[in-house]
Amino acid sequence: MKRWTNQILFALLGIAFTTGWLAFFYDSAPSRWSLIVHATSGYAIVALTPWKSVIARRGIRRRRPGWWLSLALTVSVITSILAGIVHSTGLLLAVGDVSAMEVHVGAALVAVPLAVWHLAARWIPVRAVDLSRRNLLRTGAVMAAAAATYASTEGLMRLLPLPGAQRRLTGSYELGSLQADALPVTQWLFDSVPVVDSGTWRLELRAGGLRRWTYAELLAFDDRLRATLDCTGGFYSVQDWSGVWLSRLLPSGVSGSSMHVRSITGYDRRFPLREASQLLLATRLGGVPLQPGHGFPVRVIAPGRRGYWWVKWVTAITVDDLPAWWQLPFPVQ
């Protein structure tokens, strides 16, 4: 039972933090998809904990190498899991300016190590009896009852109703939509706002040529869009933007394969060159001016993509030869 136990939930967490992840990816049905399997594997871990809690105890008492890390694991886990269901069911999305996705999102990176560690100190190497018919009907039966506790749940916060029945597809509730003032300020990761001179900020466009937009040329364009900015920590907000498709800032027949867009940050994205058309450069939103927080005085309206590809502050597009797969998923800074 040990066995099973410690390897079925070393599954369960690859399985949840690979779906987590991938549920970033997206803006549409895949999202929806990879959370269901990520809140499944996640109150699998829940009905595993009681044969857990036995393994962990005889081994703090045995105080075995190492033992605090294992412990250390294993409140981070508990600490992720227990702010996703608060989260996903609306009962507490916050406290201060942290997030309940923030802290889901943070103590399941902080186990990541933990748990490349725990793997390779306490290594259980597969035998054939590990698939053994037992062993494969006590899964089943576990999946079997998470996927019933999930499915639980949704319907009892649509009966009572809880706040997370009216979270989007993604996860996310809506914040603040059709109210300029109400967008909050968000960025990723250690970006920081920056103070922006808009008299002597230039957008350097290099398209097969370098072409250098002034703030006061690029405000005279009035290209509108509605547009969903479905943000990773956890909130969403349907918004008016205004400024001009940057398929009409490139030269007519120009060739390439990527846009990379860079922020003054350094932050930076990199697009397919067939989705100019699909990308707008706001210079407003609401119909004035992008506050410093909005990303004043240019930012990326990137439809159909989360909050983390439109870019603030653009300082820069390049169009390459790169594939635009040529970067990492998420940004690091």
Ligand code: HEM
The other form holds:
Amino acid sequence: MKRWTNQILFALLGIAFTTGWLAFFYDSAPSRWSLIVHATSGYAIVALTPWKSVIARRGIRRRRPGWWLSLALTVSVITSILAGIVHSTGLLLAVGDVSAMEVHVGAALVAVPLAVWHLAARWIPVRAVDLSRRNLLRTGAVMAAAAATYASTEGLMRLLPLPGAQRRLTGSYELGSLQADALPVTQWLFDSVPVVDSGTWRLELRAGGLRRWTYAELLAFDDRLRATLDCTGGFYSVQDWSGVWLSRLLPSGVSGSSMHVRSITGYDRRFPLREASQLLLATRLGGVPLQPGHGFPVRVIAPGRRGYWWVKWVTAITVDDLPAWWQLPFPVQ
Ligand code: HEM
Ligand code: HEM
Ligand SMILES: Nc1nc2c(c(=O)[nH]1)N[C@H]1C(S)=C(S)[C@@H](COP(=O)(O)O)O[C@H]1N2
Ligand SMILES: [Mo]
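Form predicted in complex with this ligand, following the form predicted on its own:
What follows is the entire complex, opening with the chain shown before.
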């Protein structure tokens, strides 16, 4: 049981971590599919606690070097799972400015180096006997129990009902839709709101040649778009934006495969060039010029893409021949 428990835990942690990020990558059905696998693997980890606690208690008694790092791993994994559950059920969405989803992902990130250490320090090589029929049956039973638990929490939330029944397919909760003032200001990780002088600010657009757009020129456009901003922090908000379709600023017949959109802060994302007609460069939210926190003077509205694509404080757009996937899957600032 001991070897099996640790080996299954290993697989489940890997699956939970991968499917969590996969869900963040999408704004549509693949996000939900990932989260079904994600939640099931999370509940399967919970289902293994009776067995793992026997191993852990014996291990702690032996006081092997670094045993307290294993305790730190336990605390971070439990914190992450509890935060995931209070988020998904809606029982506790935030404490002050920190959302349950931020705690969930933060604790999981803390767990990574601890888990790597734990594996390196406590690894037991896999043997052929570990693939016994009995172990396969056990694994199947645990996964079935976990899937049933997950399905019943979903059912129960609708019956009671709990706020979790209202969340979007990404797991996010509605917040302040169609009320511009109620849209929170959110950064991906470390960015802070820059002060921009719209008089001297220029949008540097490199597509073939270089064209500098002034704020006044962009403000003259009034292309409108109602779009859903779905932040990976756990909320979404439907808002009315206006500005100019990116394709309208590009010279006709421009060639290239992607466009690199960069913020004054250095934050950047790369989009396929063919998406230019679906991307809005917004100058207004709810009919009035953007607040500094929401990206003044100009920000990207990328319908169908999660919030981290909606680059704020845009200063440069460059069309080139690099493929759009030539970037980290998530920003690092
Ligand atoms: C140690 C690793 C992790 C474990 C064990 C874990 C486990 C869980 C659990 C048990 C839930 C509640 C599921 C439910 O009842 O619906 C959950 C929800 C969620 N987790 Fe994780 N998680 C982990 C890491 C991550 C990471 C790294 C991300 C994203 C980068 C992530 C994203 C999410 C999201 C978006 C939800 C909400 C799903 C929904 O409301 O439908 N998780 N997680
Ligand atoms: C949810 C993830 C995990 C948690 C919270 C956890 C926690 C712990 C704790 C608290 C201990 C006792 C203290 C110590 O010996 O350092 C321990 C021991 C151990 N763990 Fe884990 N562990 C996890 C995953 C794993 C995985 C994936 C493996 C291997 C693939 C593993 C293998 C071991 C081994 C071999 C021991 C030593 C037991 C002994 O000395 O008797 N653990 N674990
Ligand atoms: N330059 C820059 N743009 C950014 C971010 C950032 O950190 N820096 N965060 C993104 C994320 S994660 C989200 S959810 C949205 C939030 O937009 P809002 O603050 O207008 O609600 O902006 C996106 N644009
Ligand atoms: Mo976000």
